[in-house]
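This document opens with one chain alone, in structure tokens, the form predicted on its own.
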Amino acid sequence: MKYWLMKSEPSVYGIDDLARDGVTGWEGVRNYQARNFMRDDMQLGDLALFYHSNANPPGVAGIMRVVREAYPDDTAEDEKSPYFDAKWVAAGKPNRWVRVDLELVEKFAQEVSLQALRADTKLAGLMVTRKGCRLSIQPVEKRHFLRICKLGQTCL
């Protein structure tokens, strides 16, 4: 099993939306490295931290599980989607983007802010705490994952 951190702006899609929906396709990823993590490395059962980015404060809100491995992200071909890839479609090239499906495992009793992540010495090296690290999907070490779960007061 692998562990991940996946970012979403709560104004676009937050953990409460996932709680309502039960399962969601993680669409709109338009960064090659993040796409490659989903396409090449994510497997059924992997766990991911749901991170609210561009929030006040930003932080980890809960845990998700991969319930469907990578498949084509059709929003790239939908002209009405904010994730439409006009340049690629106009060139007549096949869809290059993927998504995975995730289900909610647990919403944290208390969100773990970015400030709290940075302040915790046990989380040294956690990618999201590095200045300038904007990658929307990041691998997380198991020890970091478990520490964040503890900070979020989860029963895992």
Second form
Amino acid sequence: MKYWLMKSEPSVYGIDDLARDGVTGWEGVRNYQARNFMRDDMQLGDLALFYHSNANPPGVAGIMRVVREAYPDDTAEDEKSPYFDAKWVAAGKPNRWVRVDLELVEKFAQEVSLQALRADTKLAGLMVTRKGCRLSIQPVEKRHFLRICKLGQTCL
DNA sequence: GCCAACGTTGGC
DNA sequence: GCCAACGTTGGC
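Switch over from the form predicted on its own to the form predicted in complex with the DNA, please.
Every chain and every other molecule in the complex is listed next, the one we just looked at coming first.
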């Protein structure tokens, strides 16, 4: 069992959208490193922190679980999608992007802000607290994951 | 809106 | 293969 952090802008898709949907396909990841984590390392049952980026304030809003392992992200081949991989498709190359399906486990009673993550000495070294870190899917150490759950006042 | 970080693209 | 230009991410 592995632990992850996954970013999404709440103005695009936030935790309340996931609460409404129950399960969602994590589409639109267009970065090789993030894709490789999904494709190679993410397994059924893994838990992930739902991180709100570009938010006021940015922070962790809850917990998700992987309910389907990596499969093709067909938004890359959909010209109507904002995630359409136009140049790649025009070149006749096969779809290179994948997504996983996630279900909501719990929305935190209290969102844990980036500021709070940085202020917690037990979270030293957490990737998302590093200045300028743009990776949208990140592995998280178990002890860090559990600590963040505690800060979010969940019973997990 | 600004800007730092950093990934991608394309000329050579 | 180098590297400058450009585009995107994301905090502030």
